[in-house]
Every structure is written in structure tokens, then in C-alpha cells.
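First, one chain by itself in C-alpha cells, the form predicted alone.
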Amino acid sequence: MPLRLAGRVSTVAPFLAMEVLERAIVLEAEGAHVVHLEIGEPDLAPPPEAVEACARALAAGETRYTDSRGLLTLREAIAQDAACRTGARVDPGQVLVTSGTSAAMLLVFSLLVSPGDEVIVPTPHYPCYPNFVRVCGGVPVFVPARAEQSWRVDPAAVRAALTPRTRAIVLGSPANPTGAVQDRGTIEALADLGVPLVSDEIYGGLVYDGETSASALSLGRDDVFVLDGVSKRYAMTGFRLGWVVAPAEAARPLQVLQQNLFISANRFVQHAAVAALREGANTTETMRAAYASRRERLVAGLRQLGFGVTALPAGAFYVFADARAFDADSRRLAFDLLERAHVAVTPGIDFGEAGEGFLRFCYAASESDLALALERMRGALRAA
């Protein structure tokens, strides 16, 4: 008898950035040298204090469960960091530590979304947002942004998409894949629409050209969920440590969900996160300065090749480039560049229909890798 899968599984599309990575791994096993620009993976090292704290915790036997909400010392460090960066006062009791920001998203959408409910997703969007909504039985509703408007979210367009079934609005700022940074007025306007705002701030602090990344925490509202973690700002992707700062009334239900779905985040990794938050500022600033330079070099190189980039991305570490001069099918073009040039990039269609015809390039890679990728693509695109 064939295995019967839950219907919701078929609504979840493959994560194409991972599909590209996994094909690249096969090519590398066959002897190819692949330049990786497809994954949002900082090439710089984590704060040494975080690595040392993790090692000390392991050596000291810090390998047991913690409180499902996370170590109190970590929740206090998160609240203090939020106060320093955003000016907001955060009660550590509103903080839930998770195994990466993805787990935080799943918990928040599990809390807010019932079958048939709608969640508004400005697009191009992080590929997993709508899939978390779908796994919870919800329906993502996409509101496109435009390259010529620097991918800014239009609150009026979001308002027009509201229905009685709307349960949340998702916002990423700085954004993946576009690097767009939303100003405080936009965030406030979205929060004023009368449904919970789920604000993904994992790239907070990685901004350029004097931009500031406003936090939804600074609004002081009781219907805002803020997602964050150590992955991007501290180059700690493999540590898988994130958190959600939730409204007070949501703290207990989220705790119960965490108890059942995940129990707790890794104890020794939580010690690493405390050290990163308290002592990792230099790592973040070094990273930001390096990425600002790489961003300019990559954008200049892509433009010379014929890709369309209307403006330098204001934050995060991605360039979302118009590739329709070469191929309107972004998946076909991305895999063609991987196979022929051994350059791994992410198809724009991974970020929704609004991203079709674009490719996402990650500049959290060494300058030598960026130069090599541009040279390889020059040859491949001329030969096409």
C-alpha cells in the first residue's frame, strides 16, 4: 500500500537555495571547485569569545536541558541588547530562545494561524515565510514591492490586501533577498493596521551608507513579534540559536508550544550566544565594514556583465539582480551557471513570483571568491 502523506506537504515548495547548494556539493565531490554565492553564510569567523564560551560550557558538562524559554542569563542578555540597539525596554519574560529563527517562526505561526487564515507577505520574500504559513494550514497573501522603489513596502497596498481572515503581517528588514531597509514610518504604519506584525530582524545592524534599521520593538506595542538571532550578525549560522520577543500575553502559549515541539535550545550554544551579545560588537562592525566594500565591488561587476541593479542594497548581504537580459527563467539560468561556470547563485523564483527573472548573489564571501565568480560568469554568459 503506498504511503499516504498529509496534503499540506504538497503545498511546501523546495527551498531552491538549498537545492543549489546540494547540487554544488555533488559537483564538489566529483572534483569541481564551486564558488558559493547562494547561501547566506558569513565567511568571517564568529566572535572568539562565543567559541570559547561554547567550548567551556561543553567541558563543564553544560549538556542538559534548560528552561524551555532559555537560560535566564541569555534572556537577560537579549533584553539588554535590545535596549542598547533599539531603545526598547524588553522584559526577559517576553523572550523565548529557540533553535534558530526558523523554529521561532514556526512557533509564532503555530500560535497565530488556524486553517484557512491569511498572512500577508510582502514580496520578494524569504522563501520559508509562506511555507511556514502553509504548514500551519494558512494561506499566504503576497503584496509585491518594486525594484525601482528600492523594494520598499507600501502600507497602502498591504491595507488593501487585508480581509477578515488576516491574522498577521510578516516583515523582513533588512530584507532577504533585496537588502531593503524599511524606515520607522513604514513599520509603524504596518503595525497600525490592526493585526499582529511579525518582524524578522535577523539582519539588524548589517546596514550601510548611514542607514539605520528601525526595530518594531521601538514601537512599544503589545501586538508585535520580533524574531532575531546570532546567525547573521555574529556569523554563527551553524550554532542554530534564535529567539522571539513576544507580547506578554503570548509568552505563556509560546512556552507551552516550545515545551512540546522543541523542549529547549542547546544549552552550550546558549552560553555562546550570551558571549556574542555581550562581547561580539567588534565582530559585527568588522563584518559590516567588509561587506560594505564587497557590496560595491559585486554590484559594479554585475552591472558590467549586464545584470540590472537599480541601487546598492541598503542592508543584509545580498544583491538581487535583474537577469532577464540573459534568461527570464531564473531557475534554469542559476543551474546553468552552476553546471557550466561552477558558480552557485539562488534563482529569483525562490523568493516568489515577484522575484522571477532575478538572481540573488550573496556577498558574504571573500573578495577573491567574488572576483572569481564574476570572471567565470563572464565566460559562461558570453558563451551562452
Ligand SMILES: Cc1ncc(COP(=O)(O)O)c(C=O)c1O
Contents of the next structure:
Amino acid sequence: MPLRLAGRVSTVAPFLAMEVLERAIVLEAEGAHVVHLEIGEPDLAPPPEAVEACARALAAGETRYTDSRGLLTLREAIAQDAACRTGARVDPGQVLVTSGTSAAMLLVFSLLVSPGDEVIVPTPHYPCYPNFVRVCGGVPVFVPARAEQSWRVDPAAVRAALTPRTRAIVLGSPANPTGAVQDRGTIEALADLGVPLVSDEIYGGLVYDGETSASALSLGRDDVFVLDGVSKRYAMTGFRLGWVVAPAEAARPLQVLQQNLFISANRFVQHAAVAALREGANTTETMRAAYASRRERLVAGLRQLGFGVTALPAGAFYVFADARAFDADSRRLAFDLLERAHVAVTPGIDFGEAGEGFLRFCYAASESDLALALERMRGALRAA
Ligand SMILES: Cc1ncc(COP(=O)(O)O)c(C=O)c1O
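Having gone through the form predicted alone, I am curious about the other one (the form predicted in complex with this ligand); can you provide its structure?
Full complex below, order starting with the chain above.
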């Protein structure tokens, strides 16, 4: 008997970055050497203190469930780190520890969105934002930003998209895929629009050229949700550890959702996160310095090849380059580069209609891989 799948499944589009990766794995199994610039994953190692803390915790038998909200020591470390970085006062009672920022996103949208409700998604956007909304029965409403305006989110355009059904605005800053960093005034204007702001700050601190990334926490409001985690800042993607700092009144309902959906985040990984937050600053700084110089080389190389990059991205670790000189169909171009040049990149359409015609290049890859990718693309694009 054929399986009858729930309607929500068909509302969720494939994550194209993963589709590119999965095709690349097939090519590699056939003997090809692929340069990977498609996945947003640091190539550098996590803080050794975090790895050691994790191993120590495992050896000491820290293998059971924790309080569904997370270990108190970790929630205190998160509150302290947030206070240090943003100047905000955060109560550990507002912190819920999750298995990755992704899980925090699911909990927050489950909390806010009923079927038919709308969530404003400035675009180009992280591919999964609208899909989390759809899984909750909601409707993403896209508000496009433009490369010529450094991908700045326009609060007036967001205001114009509000309806009585709007339940939240989701903002990523520093942003995937554009690297844009929204200034404090913009974040404040968005928070002032009368619906909760869900601020994804997973790339917080990964900024260049003296830029700072403002946190929605610094607004001191009681209607913002800040999502964060150890994946990017500490190169700990596989640890699967994130959190949400929520308004006090949301803490208990989030806790109840977590108890039911996930029970708790992984216990020994929570110890690793405490160590990363307390002792991982050097690792983050080393990564940041490496990304800053890779970013400049990659942008220069892409411009030389004929890609359009209006300005150096201010944060995160991506270049979102205009590829329309080669092909306006970003999906076709990305898969073509993979097949012919063995360079894996993400098609801009993965990040919404506003990203069509662009390709996303991740520069959390070694200098030699970046150079090789540019060389291979030079050959493939010339031959096309
Ligand atoms: C903007 C953004 N938010 C969230 C995530 C997911 O983070 P995590 O690994 O903590 O689930 C990613 C991963 O690429 C991301 O780019």
C-alpha cells in the first residue's frame, strides 16, 4: 500500500546545498576530486578545550538526560557570554539549550505560528527559515533586499508586508548567504514593528574590517527571541548544540515543547559548550583572522573571473556572487560547475527568488582549496 504522506511534506523544498553535496559524494565515490565550497561548515578545528571537556564528560559517565532546559552551568555560561558580547542582562531562566540552533528554530516557530499565520522572511534568506514556518502550517512572506544596497533589510518594506496574521519577523545577521550585517538601527526598527523578532545570531562575532554585529538582545526588549549556537563561531557543527534566549513569558511553554519533542540536548556536548564559551575565544579569533584574508582573495578571484560582487561581505563566511554573466539559472550553473569543474557551490535560488542568478561560495575552506576552485572554474567558464 503506498504511504500517504502528510500534506506538509510537499511544502518543504529540498535543501539545494545538501543536494549539491550529495551529488559531489557520488562523484567522489567514482574517483573525482571535488573542492567543497557548498556547505557552511568551518574547516578549522573546534577549541581543544571543548573537545577535551567532551571527552572528560563522557569518561566521567555524563551520558544521561539533563534538565530539558539544559545544564544550569551551561545556561549560566550562555547568559554570561551574551552579557559580555551584547551588554544585555540575560537571566539563565530565559535560556533553553537545544540540539543545534535548528532545533531552537523549530521550537520557536512551533511556539509562535498557528496554521495560516504569516512570518516575514527578508530574502535572500537561509533556506530553512521558510520551511520551518511551513512545517508549522504557517506562510512565509518574503521581503526582498538588493545587492546594490548591500542587502540591507528595509524596515519600511517589512512594515508594508505586515498583515493582521503576521506573527513574527525572522532576521539573520550576520547573514547566510549574503554576509550582510544589519546595523543596530535597522534591528531596532524591525523590533519596533509590533510583532516578535526572531533574531538568528549564529554568525555573531564573525565580522571583518572592524565591523561589529549588533545583537537584538542589546535592545533590552521582552519580545525578541535570539537564536545562537556553537556551530559556526566555535567550528562545532557536528556537536549539534544551540540555544534560544527567549522572553521570560515564553520560557515555560518552550520548556514544555522541548520536554515533549526532544527531552534534552546531549549531556556531554553541553559540557563541551561550556568550555567553548569560557575558553574558546582564541579559536574564534584565529578563525576570524583566517576568514578575513580568505574572503579578500576569493572576492578578488571571483571578480577576475567575471562574477559580480558589489562589496566585500561584512560578516559570516560566504560570498554571494552575481553569476548572471554566465547563466541566469543558478541551479543549472552550480550543477554544471560540479560536473565539469568538480567545484561544489550552492545555487542562489536555494535562498529564494531574490537569490536567483547568484552563487554562494563558502570561504571557510583552505586557501589552497579556494585557489584550486578559482583555477578550475576559470577553465570551465572559458570552455562554456
Ligand atoms: C543562518 C543559519 N542558521 C542556523 C543554521 C543551523 O545551525 P545549527 O548547526 O546550529 O543547527 C545555519 C547553518 O548553516 C545557518 O546558516
